[in-house]
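Only one chain comes next, encoded as structure tokens, the form predicted alone.
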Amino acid sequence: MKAAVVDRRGGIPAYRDVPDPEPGEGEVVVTVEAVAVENVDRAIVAGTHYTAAAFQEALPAIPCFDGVGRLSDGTLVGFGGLQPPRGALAERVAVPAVATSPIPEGIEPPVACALATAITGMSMRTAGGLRAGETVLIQGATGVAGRLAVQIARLLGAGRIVATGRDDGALAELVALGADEVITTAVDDDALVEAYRAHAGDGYDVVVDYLWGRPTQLLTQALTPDSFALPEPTRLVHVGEAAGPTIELSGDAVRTSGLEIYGAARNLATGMAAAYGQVVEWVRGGELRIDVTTMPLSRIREAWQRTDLRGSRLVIVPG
């Protein structure tokens, strides 16, 4: 069978012949229908993600660890549980039977495999405790996950949505998706701090942060009051680090700003089922739109190097 294979750290996957999967005890063979290529997959191949060691040690290896496919009886399932060198970018995979789950009817495979991206947006409720009427700041809203988060904030009843990004054209598109105000991060530090303050209104209740790095560090400065004040808490949910892996956090930003920082996985163990069900309901009803761009597995080298998919998730399909 064919698969996408990486043979060196930071390499570009190549379309190659590999042995057919041989299922072990408790495993089933899945014929792959769709695999979403996400930033985490690229980071693992590049060796820059904190979980990348196992993949790098197993080279040559097949990237991506989950997807959507069909069992031998035709049932459409989501699958995971793959360990390097085995990965999802193949025609068929052997996975633990317990790592498969039926895909809800009415959702096509390319969209189904991108549902997890929308779950990150649901962290504004599961981790951040968003309540109807509150103000949400979405850091890095022009990417795939950020655009979904804007839609989700509106669907969850946010009173005001502020979105940030570097691309003015992409920021303008966010207004149509539900953003009330936008902030460009492509300005100098002082201007960005001032922009955060100018758009805060009565304060940001929840921040969904896909950026970290410089923008988030400057946001913590913007949240720090200039006088002895007792601001309402800002619950910052850390999801990604597109702008950098670290920030410098001063003590006064924590002592006096009311800043609370949570990881996106907070409460997800108990809230995942409800979050997933809500996303499925919205997608089925057409209220939540997940943009995907599909390309065949045979063109994986070209697909992996694409940089023009603004706001659209790359999904690899058979062919």
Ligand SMILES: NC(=O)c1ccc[n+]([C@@H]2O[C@H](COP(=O)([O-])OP(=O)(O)OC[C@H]3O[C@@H](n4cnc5c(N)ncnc54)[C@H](OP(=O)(O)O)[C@@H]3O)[C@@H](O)[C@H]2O)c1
The other form holds:
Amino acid sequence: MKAAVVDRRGGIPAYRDVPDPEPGEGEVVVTVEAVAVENVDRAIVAGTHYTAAAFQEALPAIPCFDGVGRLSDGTLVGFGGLQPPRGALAERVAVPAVATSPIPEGIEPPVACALATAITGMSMRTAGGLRAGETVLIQGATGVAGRLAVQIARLLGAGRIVATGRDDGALAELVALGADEVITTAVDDDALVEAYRAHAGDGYDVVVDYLWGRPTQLLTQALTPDSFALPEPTRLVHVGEAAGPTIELSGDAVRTSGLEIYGAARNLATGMAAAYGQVVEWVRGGELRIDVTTMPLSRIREAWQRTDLRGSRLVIVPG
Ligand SMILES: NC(=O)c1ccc[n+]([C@@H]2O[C@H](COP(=O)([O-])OP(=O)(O)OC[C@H]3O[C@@H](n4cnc5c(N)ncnc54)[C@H](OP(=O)(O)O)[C@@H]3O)[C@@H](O)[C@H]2O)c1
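Now show me the form predicted together with the ligand; what you just gave was the form predicted alone.
Then the entire complex follows, led off by the chain already shown.
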């Protein structure tokens, strides 16, 4: 069969022949229909992600570790559970049967494999406790996950949605998706702190943070009052670190900003099923639009190097 194989750290996957997967005990063979390529997959191949060691030690290896495919009886399933060197960018994979779950009817495979990204948007409620009418700030809203989060904030009944990004054209698109106000982070530090304050209104109740790094550090400064105050809480849900892996957090900010920081996985153990079901319902009903760009596995080399897909998820399909 064909697969996309990486030979060295930071290499570009090559389309070539590999042996067919041989299922071990408890495993099933899945014919792959769609695999999303995310930042985390590129970072694992580049060796820069904290989980990259297993992939690097297994080289040559196939990237991406989950996707959507069909069992031998035709059932469409999501699959995971792959360990390097075995990855999802292949015509077929052998995975633990317990790591497969049926995809609900009415969801096309390329969209189905991007549902997990939409679930990160649900963290504004599962982890951040968003209530209807509250103000949400979405950091990194021009990306794939952020655009979904803007739509989800609207669907969850947020009162006001403030969205950040770096590109004016992309920020204008966010208004069409449901953002009430936008902030560009492509300004100097003082101007960005001022912008966060100017758009805060009565305060940000929930922040969905795909950025971390400089913009989120400046946000913590913006939330910190200049004189003693008892601010309302701002529940920041940390999802991604597109702008940097660390921030400097001052004692002042901890004491007086009202900032509460939660990981996106908070409450997911109990809230995942409901969040997933809600996202599926919105997608089926056309209320939530997941933008995907499909390319065939045979063109993985070209697909992997694309940099023009801002806001659209790259999904590799058979062919
Ligand atoms: N925990 C999870 O399950 C999960 C799932 C999906 C994503 N994530 C994480 O969430 C983050 C966003 O994912 P995504 O798929 O939406 O990625 P994406 O489509 O590449 O979007 C990245 C976003 O971050 C912005 N950005 C990138 N570098 C920046 C910088 N140096 N300063 C300011 N803004 C910057 C981008 O702005 P431009 O539009 O201007 O480039 C865009 O808004 C990533 O860290 C990803 O790994 C986590």
